[in-house]
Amino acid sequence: MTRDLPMTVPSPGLPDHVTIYEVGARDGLQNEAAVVPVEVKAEFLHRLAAAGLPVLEATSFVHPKWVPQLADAADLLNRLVRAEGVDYPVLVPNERGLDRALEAGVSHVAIFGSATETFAKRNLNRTLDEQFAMFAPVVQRALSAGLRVRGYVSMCFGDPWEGAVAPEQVASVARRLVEMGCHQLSLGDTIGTGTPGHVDAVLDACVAAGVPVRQLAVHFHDTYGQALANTLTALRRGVRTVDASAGGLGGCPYAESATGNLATEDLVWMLDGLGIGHGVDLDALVGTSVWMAEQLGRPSPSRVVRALTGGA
């Protein structure tokens, strides 16, 4: 018997192509209690180029001390094989971060901003402001080093402790980040409350605010189960950029209430559906999230995981 397919119907309005952007290894492992070893790491970011993800974001030069399950980082990164045609970016917190990175031989890095004033203070010992002090030479330095830098903002839909935001504030942190010259935001719904209307009203304050859909990444947690309708939404207005994690994997260790990331199997099952080219081959994404699970003594949460597998 032959496995499930979805029926391709494409919809008026929607790209012929998305580039998936996988953060499974970064920010899927980052809050794993127990350390993963870095042959499984390193393994695991083999996998997943193989199953045609295009960019895999591999780990980040974060302080061991903040986040113990990267601090292999630079051992990750000698014992990475990279595949022809993969890129593989790290996050960076700071200029001692972009000097490991550096020293790690890189093309693409990473910041992580917050849209909210207590985010700032928590993630980063900052405030909403001073986040841009800190950023700046680290963006500076990166691109006369020729390495291309894409940034975060996180809390773009809701904050545990602010509660809402609003759209006009996550547009001014967004247009300081291109101004300072990263090349793509990722807007991240860090605690998974948004929904499409939402989406487009943050989408709707970038583009007011002069930040061109072009560059613009979507990041959305399934902690509502809404990630994949306010994906579509963002699709819809002309975002080309998701990003998702492998089987589902993922949170954020600074907010609690952060849950998995978008299953990339949930999103490649959607854009197939839809007729959207991707380049991943769904069955090797599949067996390689069964795999992480495995390693992790745990099922998939993703759904297509578990449909086309039997619930592993």
Second form
2 protein chains.
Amino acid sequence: MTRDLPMTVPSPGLPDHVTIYEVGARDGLQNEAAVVPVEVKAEFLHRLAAAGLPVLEATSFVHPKWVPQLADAADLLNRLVRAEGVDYPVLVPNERGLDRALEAGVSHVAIFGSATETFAKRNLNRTLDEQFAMFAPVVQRALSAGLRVRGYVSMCFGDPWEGAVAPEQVASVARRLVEMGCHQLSLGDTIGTGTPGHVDAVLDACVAAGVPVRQLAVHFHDTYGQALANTLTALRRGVRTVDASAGGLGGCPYAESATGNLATEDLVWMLDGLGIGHGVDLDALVGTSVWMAEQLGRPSPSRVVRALTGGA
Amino acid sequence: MTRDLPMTVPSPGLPDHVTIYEVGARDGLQNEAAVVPVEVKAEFLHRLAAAGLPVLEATSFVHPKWVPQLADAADLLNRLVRAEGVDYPVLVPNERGLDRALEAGVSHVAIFGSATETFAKRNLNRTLDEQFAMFAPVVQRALSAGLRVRGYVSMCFGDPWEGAVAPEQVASVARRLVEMGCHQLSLGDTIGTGTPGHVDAVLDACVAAGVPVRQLAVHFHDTYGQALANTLTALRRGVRTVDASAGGLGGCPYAESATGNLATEDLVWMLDGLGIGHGVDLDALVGTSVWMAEQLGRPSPSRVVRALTGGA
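Right, and the form predicted together with another copy of the chain of this protein, after the form predicted on its own?
Full complex below, order starting with the chain above.
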């Protein structure tokens, strides 16, 4: 008996191809209690590239005091054997982070903003206006150096302190980041409360504010089990880049009850069933997630990983 | 800080109301290793009714040799204090099961068929034609006694032995069960491999074969994480009854690697976000699932239950 496979049945209105933006090595490992050795991180990235993932967010140049898990960012990039055609963006929280990223020779950076005043205050100790003032020189200098800049917008679908977040508020933040020069925005459901109608509302608000849908990516957390239904909704609305985390690694430690990102394997299963190209070898990816779960000493939360490996 | 809530944003093309057909007490407990005491089962059903669930599949009159977990079916129905307006169907595998259900005074029964020859052989030790021959007198006698009869069709989206299952094959089985007199068919993704385009294809095939969509229900397993995206797809296609299991209890022990049903809580979260009525009090339901998880001595696999109770 071979393993289960989805039957491939395309659905009208969906794209031929989706770009999976893999965040496991950064967003995933950043939120694990264990500090993973740098050689294991390098091996993780090598395996993810070999499994066919086209974009691997490799690490973050955040200050080690805040995220000790990624204190080895420069060392990791130095060890990394870059695969042909694979993009390796890194997160930079501020100008100091950008300096370190430029020293490491990266070609693609990401900044991490908030859609809400409260989370900007909690995560960055800044107001929203101060957040933009902090990001402006980062983006400007990165663009001048020939880098591409992705903008994360977190708390787009709710905030644990503010509760509901108006789609127009998200759109306003998104527009400012695009005007600043971000080539792509990743709209994050950091606490995982969003549902499909809400996804359409946020995407519609962004487009109405002048942000083209081709510049939007989605970043769903599966805290309330909604990530894949929301992803399907975003694909129907024209989004072509989806963030996911191998094996479902990660989450957001600042958001109470937030659990992992959408598992890349669960996304790949749906895309395979829909006949949407992505370039990933699912078995190689599952093997990588099982290996990483062993390094972390805990099982993967991905449903696909658990099903294909006997619930281990 | 109050608990997280989805923001309610309706989506065009979705219904105002969905009927949740709760299968936890039957499909869920049937597939648990532990045999739950009859008084715990009665309490479970009382709590589910109090939480607002409108349909509770209570038990099965299958032979105790095959499903010892539900050997107490008659005793359970005898203890059950039926809530006003709540429907309590029971599964009957054959005429002997129907006899026992009639003795217990039920008004709604369900039969459990297969979409594939191989699963009919494995589960019922019959060919598909023999399956229909066995069900015909069950349905006829139930209808004569004034009962309603639901028909389950299992393995609609794949079979662990046959692999892919043609949507036309599913539609043919569905049509025969409707012609026999079933008022509703529950199309089951028993191994959980289905994806959204496949859901549309199966529903389209059934409608093309003459089965009205208003008579169709869907029963998704979350083995590969696809259950909620598939449910959303079925709702867009006109389905108005969705099977789910409180806390994600259950699965199918005959299907290798099959894990639990769609968790009722995860479904309720999506319906709340979409502004679709269902009548269920989510907090009361979560409390019930946590209580049942304690009885079973293992955590609930529902994402919503875990998020709202701190990952317990």
